[in-house]
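Below sits a lone chain in structure tokens, taken as the form predicted alone.
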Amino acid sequence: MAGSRGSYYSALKRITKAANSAFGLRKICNSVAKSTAKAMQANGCRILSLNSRKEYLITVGTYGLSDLYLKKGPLDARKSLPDILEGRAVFIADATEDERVQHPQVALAQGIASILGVPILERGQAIGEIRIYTREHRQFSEADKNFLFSVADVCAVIFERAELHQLLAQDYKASERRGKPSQLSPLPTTTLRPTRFAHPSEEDFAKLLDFYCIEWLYEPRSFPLRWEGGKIAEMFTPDFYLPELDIYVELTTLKQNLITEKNRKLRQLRELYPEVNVRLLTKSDFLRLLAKYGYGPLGEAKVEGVDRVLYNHARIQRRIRTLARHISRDYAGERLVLVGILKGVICFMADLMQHLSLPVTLDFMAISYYGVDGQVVKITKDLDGSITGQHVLMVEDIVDTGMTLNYILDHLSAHNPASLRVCTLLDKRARRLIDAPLDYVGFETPDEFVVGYGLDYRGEYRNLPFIGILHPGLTKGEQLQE
């Protein structure tokens, strides 16, 4: 049984009214999900946001679905109805048998029969999904699909407004720290987050993860621990899931006597689900974790002056492994000389060479700048060995104007190597003056002064395990990084 045109028209009026309300994101999306499910005479509806890396789907609104179904585990965008992200409507006739359903066993247990899903699009790109669930096997008409696409268009506007509010809030807080008026600057697209946490410690932990660009999902899965009469009598829902580390985190920063009960649940969880990696963090553990990442009362000095993290350590390492595979493939069967400029390249060079599957030798140069604005380059340490007739890869930490790199490449070319290419971790293309050739690039970085992972500001910050943007007030007039 499908909804009528009249019911769809009335539902869209309610949905647009809710979208234009002053309520928070989750309340608006819950209202939209309820109106959508009732209009389509369905048993449930779920509105999902795609995370910034397009890997996971996060519930931001729901109606008619049980907590167990909603928290059956993180939804992998590549495994859970993946065709929706290609911009198409997807119909699942039998959710218990279709391989496009990520958790068919939970669908069977919860009595989910058919699913209809459509993408939420922004400028032609999927940013989320809306799904309809029925308990009976059902076919959907073109009118049903058109209605759901119309709801998805409204959801796109809701998401865009929520993202704008988040960006404005971030910019306002940042401007307060800097002591100057707010001026919205372009920031990476953020993931739509929950509007409320159960405890302030969870919000603090989420801010820490956001600062270090560590992807997180809030309470994405509930684990049944005990059954009575065939029904679930007890469940455990960890506070966070960190996809990059494949670890669940439960915070215990309240009363100390709660730790015993949570430890009991964790022991049961590990016995029933031995493949699940879960950690319980007490107050002291939480503070030590803050300090480990240079954040909080035990480690503020380490990141003092860092405005935000641009690339965290895990992301840098993934990109380096990718670069190393490309380089190893291109130089297969050859010996390679890696040449770096001291001192900023030391971290990148050390990690890159570990992943190269071919014989390499290392050599280093040192340079200094003089003249007006330090634009003239002088070599203070030349190569120790000969590169004549050898394959040379110039390894750079960052390429800014390209003037330094161009000078060094001219110098190396004079030694008649068999080949000469360039690999840089960061490419600040916005400040390019000379179009020096770059063969391998890690990241194209914004026009900001960056530090960490070998990059310094006046000799400091090289030892940070990530690359971050330095507080603009510290680097006024000092944007050159070559």
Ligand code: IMP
The other form holds:
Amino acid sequence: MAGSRGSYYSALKRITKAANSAFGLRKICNSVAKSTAKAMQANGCRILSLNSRKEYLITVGTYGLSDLYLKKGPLDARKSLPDILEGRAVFIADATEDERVQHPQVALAQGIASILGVPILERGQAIGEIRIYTREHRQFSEADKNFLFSVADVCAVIFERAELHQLLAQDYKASERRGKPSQLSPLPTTTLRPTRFAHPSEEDFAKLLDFYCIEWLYEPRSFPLRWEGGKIAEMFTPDFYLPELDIYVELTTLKQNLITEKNRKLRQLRELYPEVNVRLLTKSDFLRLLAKYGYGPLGEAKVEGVDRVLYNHARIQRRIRTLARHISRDYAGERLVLVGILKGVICFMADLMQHLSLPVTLDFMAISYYGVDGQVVKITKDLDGSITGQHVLMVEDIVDTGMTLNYILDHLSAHNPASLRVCTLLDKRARRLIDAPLDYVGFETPDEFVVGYGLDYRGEYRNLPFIGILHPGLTKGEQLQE
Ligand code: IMP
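Now that we've seen the form predicted alone, could you pull up the form predicted in complex with inosinic acid?
Below, the chain from earlier opens the complete complex, with every other chain and molecule after it.
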């Protein structure tokens, strides 16, 4: 059984009206899901948003699905329905048998027989998915699919608008703090956030995660703990899931009666789901955990003077491994001299060289700046060894105006190396004054003053294990309010 032309037409009218309403993202998506399911005479509908790294899908709107079905955990985008990522529709005739269904036992418990999913596309790229669920085995017609593709197009517009709102709100807050006019800055890793927190401490925790650029999902999965007569009698829903660390986090205060009850549930959960990594944490426990994972200095909720983390430790390490792979491939069979400029490059150099599968030697130079605006470069320490006839890779922490690089490259070329290339972790392209040839670039950085991971402001912050944006007031000599 399928919807008729008339029902599709009136559903689309309702859907576009909801899309153009002033409601929040979740309410709009719930309304779209309801109209879509009803028009298609389906039992449920779910609208999902892909996270910005296209790793997993987050539910942003639903109709007709039980809480358990929704809280069955974040869906791995590649395992879930890879065709969706490629921009194709997916039809699953039997949800309990098909290996593309990630939680078939839940589908079985919910009596879901068939699923039709179509991608939500933005300029040809999948940014989400809309899924239809039916209890009876169903063959979907061309008209059904065309209707669902049209709804997906409306969803793309809804997502784009919601993202723009979030971006503007974030930018407004940032520009208020900076006291300078609005300038759009990149969003943290998760884009669509339809979250309402049950408790203010959870919101604080989410803000802390945002500061560290750690992606989080709020209450994405419920774990049944006890059954009575075939029905679930007790469940446990941890507050957060952190995909990058693959841990579920339940927040707790120091109230002993709450801790005892939560510990009991956690013990049960670990017995029933031994593969699940779940922690009961107070805020200070969490900070210790961050330190262990290399995310931040021990005992500090936020680093004074740093507005927010731009690239966390894990992201820097991932990028460095990729750069090292490219360098190792390009110089295969050769020996390489890595030349670094002290001191900003120390962390980057140390990590990069450990991932190179080539014989390498190291050399360092040091420079100082003088002149009216510090625009004249002077070498205070030259190379220790000869680079004549050698393959040289100059390793830089950040290229800003390009003046330093230009000067050093001239200096190095005068020694007649066999080849001379440049690898920089950060490229602040917007500020370039002199064209600088960059062969390997870690990240193209926004026009902000950044610190950490070797980079300093007046000699400080080099020891941070991440790269963060310095509070703009500091470079203008303001006192910190905190
Ligand atoms: P350039 O000569 O303008 O390209 O600047 C290069 C040097 O300026 C870098 O090697 C850094 O030492 C410093 N620098 C430029 N931008 C930043 C920043 O955002 N944070 C920290 N140091 C920076």
